[in-house]
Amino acid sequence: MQNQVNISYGSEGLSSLVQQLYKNAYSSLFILVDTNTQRECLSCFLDQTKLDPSAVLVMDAGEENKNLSTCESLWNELSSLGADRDSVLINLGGGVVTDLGGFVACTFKRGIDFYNVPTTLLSMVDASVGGKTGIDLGPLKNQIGIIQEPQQVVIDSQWLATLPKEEVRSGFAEMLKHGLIADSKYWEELKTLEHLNPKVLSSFIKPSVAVKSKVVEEDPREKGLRKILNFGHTLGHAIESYFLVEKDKQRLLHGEAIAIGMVLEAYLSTHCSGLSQEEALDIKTTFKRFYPKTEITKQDIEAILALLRHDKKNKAGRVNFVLLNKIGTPAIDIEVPQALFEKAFDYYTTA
């Protein structure tokens, strides 16, 4: 059974969102934003849609707030404001807002409808699409959650103008990943871009969403094919978690950590799944051009590798990787000898 992803774009998407909200005659409407989208996007969104929400819920911005405490606060707020099972939640924000907001909606009174309006490039091409909702468990990424598609995802590139360049770069990593796992021509197009200009990148959003949507529709519960979307994420999530909790480290955005993970896992692919050294070098060189190198010490590596045992793809104590046979052709459920991990980090850190 296919899992249909209802995605619409631009001003027409916003219009269809409003029509669907009125058609469903919800008892009350709530909008979830974080402190960034409250400042940068909320008034514009309300002006364009003419919606009159029962309340706007505001959470603190940042991955460190994607936790049960924030959920509990929002559940209490919804309850005190009289939300019922016929209420609806619109998540207006980046990946933290759409992930957490979707989870809050799925669990409040055993489930209310929700809609995603992603405002970051990362959320547009990845987080808001595919129905994965959830929160972190301490430093461990996305350990608690539910797979449930929103009623609709409205992708509007106008919001990209509100983003700092680091957030644009973060989202671009997932776009590069789509090329690596599914479309070598798309990879070639993206890697030759001179600058990560939001106007230029906006034309590549639909192809990226198409890659993810096709995979999700064929394998909504991640039993097989959907695992390919995790390329770069096994080590990347561990790196992201480590840099999030270490007080003497500057935290990495999701895409920045995944970019490192893809270089590491490209190296592992040369040993475990047949990726050529030339293609691995192409991957490393491309990410080096767009992403500044992050210093990772031997002590850091030990702590990062200790986090691997919590990866959601593990089975019976085995750490399973998604690797590449070649650019555009992934391989799933690959077990990697631990002796290669430190060599992969050496590969990342060397020129």
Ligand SMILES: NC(=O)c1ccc[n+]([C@@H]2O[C@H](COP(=O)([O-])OP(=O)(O)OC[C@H]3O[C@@H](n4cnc5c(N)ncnc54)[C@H](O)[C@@H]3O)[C@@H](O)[C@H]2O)c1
Contents of the next structure:
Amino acid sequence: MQNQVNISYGSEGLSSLVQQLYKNAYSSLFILVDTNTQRECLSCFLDQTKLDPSAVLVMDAGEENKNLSTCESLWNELSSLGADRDSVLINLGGGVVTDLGGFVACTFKRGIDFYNVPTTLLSMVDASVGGKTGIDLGPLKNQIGIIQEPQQVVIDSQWLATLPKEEVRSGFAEMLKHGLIADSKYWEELKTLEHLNPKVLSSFIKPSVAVKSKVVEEDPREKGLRKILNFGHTLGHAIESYFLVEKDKQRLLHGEAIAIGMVLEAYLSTHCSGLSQEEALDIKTTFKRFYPKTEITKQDIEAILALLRHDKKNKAGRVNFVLLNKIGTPAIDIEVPQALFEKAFDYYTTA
Ligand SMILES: NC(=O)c1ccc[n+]([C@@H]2O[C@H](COP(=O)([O-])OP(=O)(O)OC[C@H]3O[C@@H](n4cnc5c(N)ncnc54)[C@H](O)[C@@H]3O)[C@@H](O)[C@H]2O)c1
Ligand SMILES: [Zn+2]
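Okay, that one was the form predicted on its own. Can I see the form predicted in complex with the named molecule too?
In what comes next, the whole complex appears, and the chain from above leads the way.
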């Protein structure tokens, strides 16, 4: 199955969005923002596009609001504002807004058109591309959703100017991942960057999106190849969940957790998929340069591994991973003996 993704960039992208909206002659236009993108992005977006929406819908910012109750409020709002099947929704925000807004649009009156205008680095290079929409079910992430491409994604790095530094760094981890799983030259370029400022990063967004959209076009439903996007995520997700529930622990953003996950899984790759020691060290050194070291105690490791075992189907004491043969070449469905997990954490904690 081919999955056509319509992605445009910068101010030209915004113009083509406006053109497409006029061409499609929608009955009414709604814009979804969260409280932060309402403050930081909305007036600029309206100034530049000269759009005159029927209404701006505002949701509270944060993953904890990516749930059914927010959807229900938005469906009610759309309904009471007279939205019909020819209405359209523009999602202006990070991954929470594009995931949830996409889901709200796909389900309202059995589906209305939607457009994504991602405003975080993570949503530009990852969340807004690939057609996965959805919400969380209690503590379980992305359990409810639909795969449906938006009409268009407009990626414009201007929004990064107001994004907190740690959010920029979080999105950057997905870019590094794209280099590791698909493009060693791109990895080499990214790892030598001096500063992660939006100006510098803007020229690296397109190649990252190219990696993700190529994978998604070939395997939209994650039957095989798309799994490579999960490099660093098997252990990364367990780490992310653990730091989320342990209230006395520091907060770890998604990218910060998968940065640790990628170092751990690079170590596993040296044992299970032929990654060289030199390349694993290159990966560890690079992540340590961009991401401050997270203290992980023996007790933490036990709890993280318990979460992993609980979360992943594992056969006879083995868990399936996406690993690397070398930088730029991934290997999927590799079974890893659990005895290696603690050694992987040792590898992360030692210099
Ligand atoms: N659909 C997919 O394929 C896919 C892929 C990866 C991640 N995701 C999802 O994406 C979400 C994470 O995305 P995220 O990191 O963008 O989170 P987010 O949407 O919560 O944004 C992070 C923070 O930045 C704020 N923000 C957004 N744009 C801003 C701007 N320009 N200036 C200032 N503040 C701004 C937000 O309000 C929020 O507080 C998760 O829910 C994850 O499951 C989906
Ligand atoms: Zn991710």
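Only the largest set of C-alpha atoms that superpose within 1.5 Å between the two forms is called the rigid core. For clarity, every value in this text was computed on a predicted model and none was experimentally measured. Residue numbers count along the first chain shown, from 1.
Superposition of the core reveals a Cα shift of less than 2 Å for Lys50 between the two forms. After superposing the rigid core, the Cα of Lys298 is displaced by 2 Å or more between the two forms.
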